[in-house]
Amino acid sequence: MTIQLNALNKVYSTPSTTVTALAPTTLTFTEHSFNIIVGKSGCGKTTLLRLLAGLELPSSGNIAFENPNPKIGFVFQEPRLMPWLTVTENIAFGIKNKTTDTGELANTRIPFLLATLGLENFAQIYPSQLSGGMAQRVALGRTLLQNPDIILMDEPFSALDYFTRHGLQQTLLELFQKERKSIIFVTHDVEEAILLGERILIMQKGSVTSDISVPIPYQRDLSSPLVINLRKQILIGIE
């Protein structure tokens, strides 16, 4: 699913002030790629993340998607579990009173989900008794299930500590892998923009300053000299 903005542009006026949240903007994320936005906080990466989603409307300019009607999927820094459903039903959620043929793909795909999750001993407990990380891969699961062809990620490890964090890296790069699926993935965390993207695209107030192809192949050695150099051109762009 090939995306295309065109002079995508976000500003939020009050009486007293207008804020330029998103600076015109034009860009293409091309089928199947895994797509880094990074920056420091307030240079505008959720509001570009939340105009893609359909969750704010610009002030100008347009996002014109390769397929009409996309079925796009949101995994927000929280997991937004219902607390009254299982994992099962949390994955589930969203499904209900579809057609039977979406109720036929869930019959088979929730069991591969929880499997590829690390959840099958999880399935019937309540999001109460999760870890944060363990709620995390069932809001990851519950969008997966949706078969989308974009996935839209919003700092969704940021509250997790390294060895879960390190361990849905991971997982979501193996999915990636398996499943191919279009992914716009914002994060703060230069290593997890390194360790991610294919494409890391930096942010700064407002406006995209930088767009950096990442020809390194998957796994990636944090300590080779290739990701180091590309971890100061990071580091530089966003300074």
Given for the second form:
Amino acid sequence: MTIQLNALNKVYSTPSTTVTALAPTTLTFTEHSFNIIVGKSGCGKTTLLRLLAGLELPSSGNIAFENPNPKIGFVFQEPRLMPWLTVTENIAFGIKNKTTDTGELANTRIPFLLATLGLENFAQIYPSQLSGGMAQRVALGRTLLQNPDIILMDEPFSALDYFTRHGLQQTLLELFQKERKSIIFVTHDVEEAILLGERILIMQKGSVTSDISVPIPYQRDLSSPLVINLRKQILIGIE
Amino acid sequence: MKHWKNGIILPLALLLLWWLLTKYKIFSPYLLPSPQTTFVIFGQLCLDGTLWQNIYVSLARVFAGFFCACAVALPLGIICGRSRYFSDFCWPTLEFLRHVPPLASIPLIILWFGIDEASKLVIIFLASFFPLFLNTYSGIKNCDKKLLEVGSTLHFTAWQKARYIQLPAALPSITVGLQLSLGYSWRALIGAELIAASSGIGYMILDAEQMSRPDIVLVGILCIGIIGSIMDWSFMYVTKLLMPWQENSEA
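Now that we've seen the form predicted alone, could you pull up the form predicted in complex with the partner chain?
Next comes the full complex, and the chain you just saw is listed first.
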């Protein structure tokens, strides 16, 4: 599903000052694409994502979705699991608002997600007993069960150690290649942006300053000259 | 098991001190009867059924007052926690009432509700209302905003957020409120039974005081403490069964 941002702008006002979190931005996210938004802390990445999710209202401009009722999934920086629910119940949490029969989802899709995300042995465990990586997998499962058209991800792996992060990046890539969801992924990690993105948007001080296509097939080698050049290009863009 | 063993040391030491104080007649037996005398009278009161009858009446009063408090404090706490307008509307009145001890209102309560069961229920109700109301209110009000945002991203309605996120998130706080409230109900019992009661543990104590029977007073006090502890332990046990995730997070 295509998303069109039209002069989308967000300003936070306090009695003493006004801060532009997102300067007027016009941009298109195409269907089935893996978009990365990369930039330093405080450059407006998360604001853009929250505007897309409807968690914030724009100060001006608008967002036009191809489908008037888009199904949007959101994976936060922290897992934000419900502590009183088990892993399976947390994954199924999003279908509590469905009025239609959810039996089929519960019977087939949840076991599939538990298996895909490596959570089969943790199905009846509570979040307090999970590691950070496992908890983030559950959060991803909860979003995927919604079968969203677009998945918004706000630095979802930033708090994880290298090995866990690498494992989850691979899982996410496999899911993307299998299901071809549109993904908008915010990160401040340049290597993560290069490993995952088909398109990398660089943000600085509330504006998108560069839009880079990455025509390199997946399972990218970080030591290849193409990737090293891309890394240089991104770092120059961010600086 | 180790905790249980540690916990029994102090009561045994106090019992020993009590026995020594009475054996060497440091206090007159008219003021402090010996443990033996107290346990003998405890046995007699059990056998003739007086004690059970009084315990039954007191428990019935406590639970009736406690359930009335739950029926009002729980919904009011939830509504105040959810609605800023309703909270602003109720808060000054509740804040005023919160600072008035129920015992201070006894003369008015007798005037308004008479000397029958109603006035006793009102005192227990007033004593147990605020701990439950305030804990429910703060549990709902202080629900993690990040969890509510999850509800927004999952397209939950306001009702679904309240039902599936705010209420379960507030459960630990509500449980603390229920536990405090039950304890306060039990503590308010003597105050409630000061009002022309003819039965109940409080009545038994007051009657024994007038009859100069400190042994029966001690039996009454011991019963209040033991029954209060049993209620508290039972409540915590049920809470652990109903909220296994709390147990896990503590572990």
